[in-house]
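Only one chain comes next, encoded as structure tokens, the form predicted on its own.
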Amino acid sequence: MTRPRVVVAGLGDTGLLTARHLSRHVDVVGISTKAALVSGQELGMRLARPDEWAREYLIGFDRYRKLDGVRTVQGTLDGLSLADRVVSVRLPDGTSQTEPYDVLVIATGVTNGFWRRPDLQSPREVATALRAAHEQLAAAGSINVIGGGAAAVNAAANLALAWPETRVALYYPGDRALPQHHPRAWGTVSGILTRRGVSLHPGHRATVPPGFELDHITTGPVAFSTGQPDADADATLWAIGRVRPNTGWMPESLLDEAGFVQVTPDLAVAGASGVFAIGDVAATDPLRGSARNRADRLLADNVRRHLSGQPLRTYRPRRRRWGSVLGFQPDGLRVFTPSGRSFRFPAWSIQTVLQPWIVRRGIYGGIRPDDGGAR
């Protein structure tokens, strides 16, 4: 008996986990512009400690034990036919192919700055880009970080930790940063930033240079529409949350006004039978939080329920962001709850318990050691 075929469009963190849950039950085809997982997590660690970041967040698909039964295709999605139930993919050599599906899972994410882009890249090209950004910031005597979300705060904290002699300043438009977290979280994090010497500048809304795509680290002064004097620095990191969903390959009828995929409460795509969406690309709630609330397991279950004709389960989003803000630090990993309180994994537990057992084995189902090849 032929097993159903599920195409997972996008193999970032959420798409990969969804494919991992489905691989035992259906035939899975995963499509990715990268030849490895290139996580969008931990911007500050990526910039300040790229080798450490790559060890945890740049991992070849062949190293994931639960992807052994998944056929991966590197390419760019350039079309979806709902009538024929196929997606079209442009391969790295410029040719195209189609992939039929019984169920399609859309997990193509968003474009956000230079660290989350849909470009075709090999692991070597990713590593080269990592090193270039790191070296530019390492050479800077002063760094401006623009933005008030978790990525900006994470970057400012980790850059200040890596280079304590460098002047690091954080500019954000509101009274506080981390506006999508509980205020208690900012109370804790702002104290850490201050102790590391990061200068905090609330009420500063930066003027984005005309035509600037936020795709590189800039030099020179930053202007503010809120009336403050320009802020000069050797390097400016833009993390202002101007995300664009990677949905240009999809029919507009499936998208909302901002280009995100319209979904029903069970993560099914409205008006498209057998199509689901998850992660930052899915318009689940104002925070688009299904990528951060482990909805991958629920979605995989709903795919199987759809195939067997059973009722689907409902995804219930959280009203505030939660989780780690600063990432791995010398004293361990601090995790914030939705109420803004936090608990900490001590430093000794990170590489002895948390990463090898909870993350690599528990969440991802086992990751093989790096053989020295494509991570």
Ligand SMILES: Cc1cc2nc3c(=O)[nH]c(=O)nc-3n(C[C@H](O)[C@H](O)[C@H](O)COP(=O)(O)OP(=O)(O)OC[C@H]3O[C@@H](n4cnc5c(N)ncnc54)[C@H](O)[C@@H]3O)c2cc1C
Given for the second form:
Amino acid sequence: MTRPRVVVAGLGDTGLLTARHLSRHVDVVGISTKAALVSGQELGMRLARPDEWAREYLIGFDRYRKLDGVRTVQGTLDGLSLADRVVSVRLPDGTSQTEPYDVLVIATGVTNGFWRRPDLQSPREVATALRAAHEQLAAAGSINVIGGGAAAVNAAANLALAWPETRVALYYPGDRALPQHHPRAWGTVSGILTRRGVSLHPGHRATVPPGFELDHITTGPVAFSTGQPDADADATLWAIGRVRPNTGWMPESLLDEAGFVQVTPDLAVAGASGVFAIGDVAATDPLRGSARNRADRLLADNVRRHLSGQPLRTYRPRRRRWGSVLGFQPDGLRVFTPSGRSFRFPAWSIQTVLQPWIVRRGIYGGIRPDDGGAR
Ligand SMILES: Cc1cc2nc3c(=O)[nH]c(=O)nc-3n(C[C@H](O)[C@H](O)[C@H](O)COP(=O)(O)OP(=O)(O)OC[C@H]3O[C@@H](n4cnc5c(N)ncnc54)[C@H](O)[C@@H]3O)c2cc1C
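Could you output the structure for the form predicted in complex with the ligand, given that the previous block was the form predicted on its own?
Every component of the complex follows; first up is the chain already shown.
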């Protein structure tokens, strides 16, 4: 008997995990513009300590043991026919192919800044871009970080840690940064930033230069629509949360007015039988937090339930953001709960317990050592 075929569109943080849960039960085809997981997590570590970041967050698909049965296709999705149940993919050589599905999981994420782009990239191109951003910031005597969300705060903290001589300034529009976290989280994080010498500038809404795509680190002064004087710096990092869903390849009837995929509480796509969505692209709730809330297991279960005609389970979003804000630090990894309290994995446990046992074995089901290939 032939097994059902599940196409996972986008093998980023959450598509990969969904594929990993399904691979033993159905035929899985994973389609992605990258040949590796290029995680959207930990911007600051990526910029300040790119080798360390790559070890944890840039990992070739061939290294995941649980993806062994998954066929991966590197290419750009450019069409979806609900009537024929196929997606079309443009391959790196310019040719196209179609992939039929019984179930389609949409996990193409969002475009954000220069660090989360949907472009087709080889591992070498990913590595070159990583290094270029790091070198530009390493050479700067002063850095503006624009934005108040977790990516901006994470970047400011990690850049100041890596280069204590560099003047790092954080500009954000509200009274406090991390507005989607519990206020207690900002209380803790702002103390750490201040101790690292980051200057904090609340009430500053930067003006995005006309025509600027937010796709690179800029040089020159930043202007503010809130009336303060321009802020000059050698380098400016824009992390203003202006995300764009990667859904240009899908029929508009499946999208909300902002272009995110409309889903019902069980992560099924409204009006498209056998189609599901997860991660930053899925309009589950205002925070679109199904990736960080680890809905991948529930979704994989719902895919199997759908295929066997059973009722689907419901995803319950959280009202506040939670998780690690600063990433790995010299004293370990601090994780903030939705109530703004935090607990910390001590530094000694990161490479002895957390990464090898909880993340690599527990979450991903085993990752082979890097042989220097795709990583
Ligand atoms: C284990 C885990 C821990 C996390 N911890 C935290 C945390 O502590 N704090 C926090 O704030 N967040 C955390 N997050 C969430 C994280 O910040 C983001 O929400 C997550 O990176 C989004 O994943 P995604 O799969 O939706 O998107 P992405 O990881 O961006 O994946 C999308 C993929 O689709 C590809 N793609 C896009 N368009 C196309 C196309 N047309 N054709 C083919 N491929 C395409 C992209 O290239 C990319 O590879 C965590 C997530 C996970 C899974």
